[in-house]
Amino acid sequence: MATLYQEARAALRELALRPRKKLGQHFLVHQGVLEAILGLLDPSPEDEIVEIGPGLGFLTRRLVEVARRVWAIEIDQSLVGWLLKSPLGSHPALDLVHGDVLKVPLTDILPDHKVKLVANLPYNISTPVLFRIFELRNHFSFLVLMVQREVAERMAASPSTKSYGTLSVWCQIHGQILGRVAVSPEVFFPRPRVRSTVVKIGLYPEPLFSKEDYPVLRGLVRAAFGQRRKTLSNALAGWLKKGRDEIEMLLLREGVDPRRRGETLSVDEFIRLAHALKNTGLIADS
């Protein structure tokens, strides 16, 4: 029986396809890591699953063996053609979607109820894809994502650490990391120059901050992390175009030292400050 590595090499030869750096194509060819992903995803016969980046279909064929329905979104036309010609192409559980996950109208494709999501995110677009997934969070029960190790560290980072930033806050208002699997470059073909991590994110029933007020929180977080060396009062004064005294009074009322830097604020403190800003006139002209 051929290994996943041998299958990948044979398929790429048949396709006369060289993995495209522009698309971040690194095919998972390690059975153990595949099993680890399935362990985190825990597919069942009642499940409906979205897979971003099926590639050569190694995970996809395992999913359709179990799940009721799988939507596989692939940007590369050559791989879409390959999958359609393979036994997967006629599998009744598979809906193969050709397109860019940043542009595909997922709300038109997916059912009203929640489904699971699994993705091997290209390193060059992982952050914008994550933000899009969070925008569509009501469609998903939980996420299993292969990302660059540094991205995983940012997602889980705590205040006052080098990795803590906008992505940390945004991930943590939507859910919590329930599991991780470290992945070395050797499990891919071709080998990337970075290490990866598979993370399972359990999404809260509702985000910790109201979706209607995201612009307030987004502006606050961007201002706080935009210039890390600035004190919070200076960073917010620059964003809101208000006097420092007014900003400092707001911060002090919320129990936050104006001399602190944004990277020291916890997610709860960001939420509290965003609520306070929303309830004042400070943000009206920002």
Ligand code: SAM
Second form
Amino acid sequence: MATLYQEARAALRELALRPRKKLGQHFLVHQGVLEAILGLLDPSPEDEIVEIGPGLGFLTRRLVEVARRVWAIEIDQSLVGWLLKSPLGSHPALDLVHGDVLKVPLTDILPDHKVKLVANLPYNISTPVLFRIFELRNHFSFLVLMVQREVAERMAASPSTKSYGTLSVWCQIHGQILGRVAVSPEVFFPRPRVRSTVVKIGLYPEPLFSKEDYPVLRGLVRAAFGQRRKTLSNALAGWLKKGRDEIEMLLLREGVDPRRRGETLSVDEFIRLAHALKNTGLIADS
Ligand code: SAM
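Now that you have shown the form predicted on its own, what about the form predicted together with the ligand?
Entire complex below, previous chain first.
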């Protein structure tokens, strides 16, 4: 039986396709890692699953064997054409969607109840895809994503570490990391220059901060990380265009030392401060 690597080479030859760097086309050709992704996803016959970027369909064909329905969203027309001609193309459980995951109207395509999401993400769009998923979070129960190792580190990072930033706060208000698998470049064809990690993120039923108040939290997070070297009171005074005294009083009231740097705030502290800012007049004309 041909290995995934041999299958990938043969398919690309048949398609006369050179993997496109711009689309992050590094195909997973390692059976063990494929099984690890399936292990985290744990597909069952009741499941409905979204896959971003099916590529040559190696994972997709395993998903349709088990799940009730699979939406596979692929941007590359030649891969879509190839998948449609393959046995997968006529599989009753598969909905192949040709389009850009950042633009397709997922809300129209997906059912009202929650589905699982899996993707070996093109590295150059992993952050915007994550933010899109968080925006549409009500559609998803959990996510299994292959991302660049550094992105996985940023997602899970703790305060006062180099990796801690906007992505950490945003990921951690939406859910928690339930599993991780480290992946080396050799498991892909062609090999990427970076190392990867598969992460499983369980989304909380509700985010830890209400959606209507995101602008306050977004502003606070931006101010805190945009000026990492400044004290919190200076960073907030710059953002809110207010006097430092007023800001310091608010921080002290919330039990936060104004001399701390923004990057030392825990997710709970970000949430508490965003609530406090919202409940004072301070944010009104920011
Ligand atoms: N899932 C396959 C695998 O694991 O071998 C392919 C993974 S490859 C890293 C990324 C896939 O996403 C490619 O098939 C690529 O064409 C597709 N892709 C890239 N940008 C996309 C986008 N904006 N929307 C949907 N698919 C995209």
